[in-house]
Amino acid sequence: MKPVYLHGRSLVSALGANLQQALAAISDGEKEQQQVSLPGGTDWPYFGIGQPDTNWRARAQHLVCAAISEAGLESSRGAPLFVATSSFDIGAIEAGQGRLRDCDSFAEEVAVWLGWSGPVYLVSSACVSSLQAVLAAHKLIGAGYANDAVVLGVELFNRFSISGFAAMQLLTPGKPKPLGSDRDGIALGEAVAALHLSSQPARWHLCGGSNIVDGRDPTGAIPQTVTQMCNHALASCGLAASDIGLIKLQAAGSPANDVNELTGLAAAFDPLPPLVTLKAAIGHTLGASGAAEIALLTACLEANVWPHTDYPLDPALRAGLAHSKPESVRYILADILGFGGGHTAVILEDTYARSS
């Protein structure tokens, strides 16, 4: 297998129009939340991107093109493109600017916006969509079928997703507090993120990962499967649990799922390495979350900027969040856990740490 590297990245999120703005917002402790009103008189917090536009498709095209540009992909549009989403263009349909189509039509439309000439693949598997796309792109390059591939996570505002999570009583009425002592639910957000994967060496080496589907609990993580996910990811990379210096959690503030995730991780890692979650900063961006959080985390580590935790953590979890960037981290495990039983993780290596 050929080695695969993260060669470029981008993020448009509630923290700003690019990664530089996102880092500045995290450094300042700013976490923008809007309020979305649903029929029936309920309001829910939402991590929305600025730049409102009454034309959903025009806004979506602008944000997608901006993400591709920030990732430096203007000359790489012949590479395989993986479009990862869980909500497609439902926002446009809600606004009366479109109609229901087959799933592939959205990915084809994105390719037209970008003038993409390479093959285009759609990945839609709920919250793990873009992380599964990363694993697919990794396999494509590793097997020698391509030298480059692009993962584009797209999750944009729509009331359908918010209404569904609200109906399941999974949303917080206030602020998400992952691992918090009084956590009471998640807050959704929108993001567009691009990851350029390549066989050409770069700082971040994508070692491998694992994807396990266990539908015994269709809306939650299963601790034993979280453990299995970690063990498979480590084995695929030829690593031991003690090699992992940082874990980027799924943790979004769910009273039950935060517990299940940590229970599974504790069985795979003894002791647990430092932990970090990014959903208190950008919200849960569903299908885009894997790409969005990898882009943001690697940028934070490079810039020595770290997310603030301004709420008390739950002592019963027996695990805390790192208050600052851990020193000398070489290997990072990043996971996303999703509806339908998706348990997905990737392992990244900081090659700068290898040479220091």
Given for the second form:
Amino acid sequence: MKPVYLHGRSLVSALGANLQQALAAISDGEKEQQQVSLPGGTDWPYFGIGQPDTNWRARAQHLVCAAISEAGLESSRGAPLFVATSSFDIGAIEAGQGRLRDCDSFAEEVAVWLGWSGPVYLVSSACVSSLQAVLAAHKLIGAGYANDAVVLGVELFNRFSISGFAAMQLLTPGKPKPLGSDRDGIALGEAVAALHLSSQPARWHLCGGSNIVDGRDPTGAIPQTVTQMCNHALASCGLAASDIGLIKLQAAGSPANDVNELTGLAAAFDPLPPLVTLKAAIGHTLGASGAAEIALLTACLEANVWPHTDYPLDPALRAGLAHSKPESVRYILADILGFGGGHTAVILEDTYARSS
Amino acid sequence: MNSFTWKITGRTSAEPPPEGWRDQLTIRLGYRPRRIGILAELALYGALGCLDNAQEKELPKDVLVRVSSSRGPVSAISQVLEQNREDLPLPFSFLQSQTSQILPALAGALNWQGDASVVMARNPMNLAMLACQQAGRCGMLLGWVEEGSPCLSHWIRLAPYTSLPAGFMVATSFEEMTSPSTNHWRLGRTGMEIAAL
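Same protein, different form: I have the form predicted alone, so give me the form predicted together with the partner chain.
Every chain and every other molecule in the complex is listed next, the one we just looked at coming first.
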């Protein structure tokens, strides 16, 4: 297998129009969440991107093009493109700016916006979509079928997802508190994130990962499967649990799922390495979350910027979030657990940490 | 690069499925599937038929499963859009509107867990090629499922094949790749190649 590197990245999120703004927002502390009112009279917190536009498609095009530009992808448009999303353009349909159509039409539309000439795939496996796309791209490059590939996570405003999660009683009415003692649900968010994967060496080496679908719970994580996911990911990279210096959690503030994740991780890692979650900062961005959180995490590590935790953690979980950037982290495991029984993890190596 | 030659060991092509296919699915499963939605039921119907055709009682855990559905769970999506106009949707309606729900339904019915995902491309040949590039020693189970009109559940089980058949030619269409006379696939220099027995 040829080594695969993270050659470029970008993020448009509630924290700002690019990664630089996101890092500044994390340094400055909390940003106000928006509220979304649903029919039936309920309001829910939401991590929306600013830049409102009455035209959903025009806004989506602007944000997608901005993300591709920030990732430095103007000249790589013949590479395979993986569009990862759980909600497609359902926001436009809600707004009366289009009719329900084939799901892959959205990926084709994105390709037209970008003038993309390479093959276009749409991955829609709910929250794990982006990480599944990263693993697919990793395989393509690693096996020599392509030199570059792009994962584009797109999750933009729609009431469909918010109301669905509200109906399933999964949303918090306040702030999401991953691993918090009084956590009471998740908050959704918007993101457009691009990851440019390449055989050309760069700081972040994408070592490999694991994707396991478990049918026992169609909406949540199974602790034993979390453990298997970690073990498979480590084995695929030729690593031991002790090599991992940081875990980026799925943890979104769910009372049950945070426990399941931590239980599964604790069985794979003894002791647990330092932990971090980014969903208190950008919300759960569903199909885009894998790409969005890898972009943000690697940027945070490079800039020595770290998300604050301003709420008490749950002592029953016996695991805490790292309060500052851990020293000399070489290998990072990043996981996303989602609807559809998805348990997906990737392992990244900071090649700058090799000598230490 | 992946140098496997793949043999088609099982297939189903329900396009459309026969009258009474849901009853047949209930008999095959031993229970009536509940609250998974029509798209997931169609997927189960085709996938189980494909495994029966391949004479496999269980799906090996390292098989790669890829499912494609261009229209997705369109009836559930329409229902949720309608319900959303006045109130929150019903939880099961929302779950059924998520294409990814095919995957746990399949995993549960096949008593299997492993690498599965929902991937779409305008040209199904590209999807077949992507799956061949990703699959390993245990092969793959590929499904194309659509509800509505036309309704279909088309599945192919492929396993690595060690004897190299002669007469490979470049596939020019997905229909050619999935034709009953096609028994082998492999990745060629310029695309997918196919061969008969």
